[in-house]
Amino acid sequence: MKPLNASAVTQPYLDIHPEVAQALAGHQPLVALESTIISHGMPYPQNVATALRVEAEVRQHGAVPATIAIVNGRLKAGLTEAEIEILGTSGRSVSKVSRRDIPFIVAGGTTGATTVAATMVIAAMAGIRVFATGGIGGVHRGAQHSFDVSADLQELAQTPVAVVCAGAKSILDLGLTLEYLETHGVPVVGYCTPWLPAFFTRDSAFKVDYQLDTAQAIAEVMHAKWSMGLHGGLVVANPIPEASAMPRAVIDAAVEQALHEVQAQGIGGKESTPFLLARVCELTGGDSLTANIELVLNNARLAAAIASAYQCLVRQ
């Protein structure tokens, strides 16, 4: 197979944090962080310690993170404490970058915070496999009016990253949203779980493509499928653990208020994910928040094991 830091060496607008270019020479096991959940999906000072503690997670698992930006127009895999710093102190006043926002952001030499989508291009351009987030976009509820599908589902048809997450955000149609995996060719694997986790619950009605139940079992069909040349990535669904996992009927209901909220406001877009986040977490008087920072870092713990094998994997 073609080394996987052999990309980065043809981006010219990609800068690789030492630490993660040292891993990549040596060919240990790398995990992608996103940056959107810093500036977008919780506020300062929270989004800055909860970044720094998924990154301290990442190590502490045996893999090395790269949490992924734009910063002045440099792609970034890897980012310094006082960039994390800036991205969390700057909130929503720094773009938010999916991989159309990409070449206008580094054209215009600004900074943005990446989405799932986003990351995913970044990652694979330097060469990093595995990707820990929250959770991902997926097909919005109200879709056959609005046609509102997150990018971070065709990027997953086409980007080679496995991407560890509690499964899609609640506010969405995970029904449709699975569909929509399915139609491209994009597997949703459960770990240790049948069904499809909801982000701040443990399970949905439905059912993920395939139950593994071990990082080593997942990090081999990542090998066997880009081994054989089939492109795109994979979703692994990892259940927020249960001590943090909230009640169904109280999330429920606040996304439904959330929901009703934004139709009457007439967000729409890139903009309506992070608002509902936020007013979901006002409703659950934060209990939300901490599910979600407990969430994240459970993902960080799965992925740094996946990365962890399927790098072993790849070294025979």
Contents of the next structure:
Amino acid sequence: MKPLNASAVTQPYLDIHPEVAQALAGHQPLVALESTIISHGMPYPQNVATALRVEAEVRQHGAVPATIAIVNGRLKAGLTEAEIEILGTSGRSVSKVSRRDIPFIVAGGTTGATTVAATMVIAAMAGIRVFATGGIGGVHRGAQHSFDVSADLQELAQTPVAVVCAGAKSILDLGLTLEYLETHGVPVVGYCTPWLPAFFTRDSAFKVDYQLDTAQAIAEVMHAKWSMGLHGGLVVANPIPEASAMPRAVIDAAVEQALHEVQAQGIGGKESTPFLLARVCELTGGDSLTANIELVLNNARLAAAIASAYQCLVRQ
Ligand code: PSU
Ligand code: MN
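Can I get the form predicted in complex with ligand PSU as well, since the one above is the form predicted on its own?
What follows is the entire complex, opening with the chain shown before.
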């Protein structure tokens, strides 16, 4: 296993934003943020406004944000406002980049929005250990026929980054997602909850592996795992704030309809998740977008606290 603080110097394709580079050099807490949520997960202009608000939230809570993407063939750890604006306005015409796609976007000199998997890859290259997002990809419903399992899960098995999310959307099979993570040695931590949150709702029918109630306790697990050379990351599942949670019946109905449409229209591969996300958003009107924004901000706050606690442990 490579040393955890693999130097950016050894990464000729990576550009580190000056603010991020300064934080890395000064051993300050950092939080990586993904960009598929900007280009493919939310409509413009809310996507750009949210990306900037999330960065501000990370700063307010004592960490430095590093939004990650590929711009003109360069891997970026930390974006300028102009770059975030480009990713937001270009929307789905920007490639959705998972681990598989990274070399093609780099070699072609084009621009791509990174998924959880690709964001983890680039965060780890830069030496960033904490990452906040909305929801992770997982095992899709009907995966026994489609084999559709997000590369996010495999990335969690091999790359040392803690991913703070609001669980996973019920467009996925949450039970199979947990089984897959267990097989690959990826722990799922519930922050102040024994239940796996389901993105728009605070719980699901499934339990997490471990409940931890403080950022400090989560940081101690990260530090123990990586200090002993264990591969891979962890999922930190942070329930949506009570006031923003949505009625389960509303979400369930929208998800069922979106799943029906995806099948009827024969949509598969990397198009499946963006299609389902967009349809659930349309079918639930503005409510789901508001909830989505609130849960990402909530995750940014927790990630900043975890990054701060982790950095203290590393510095000791
Ligand atoms: N789930 C969400 N919002 C998202 C995504 C998933 O609730 O924006 C995005 C993330 O970027 C995630 C990706 O990494 O979709 C997973 O896509 P796929 O299932 O094709 O691996
Ligand atoms: Mn897939």
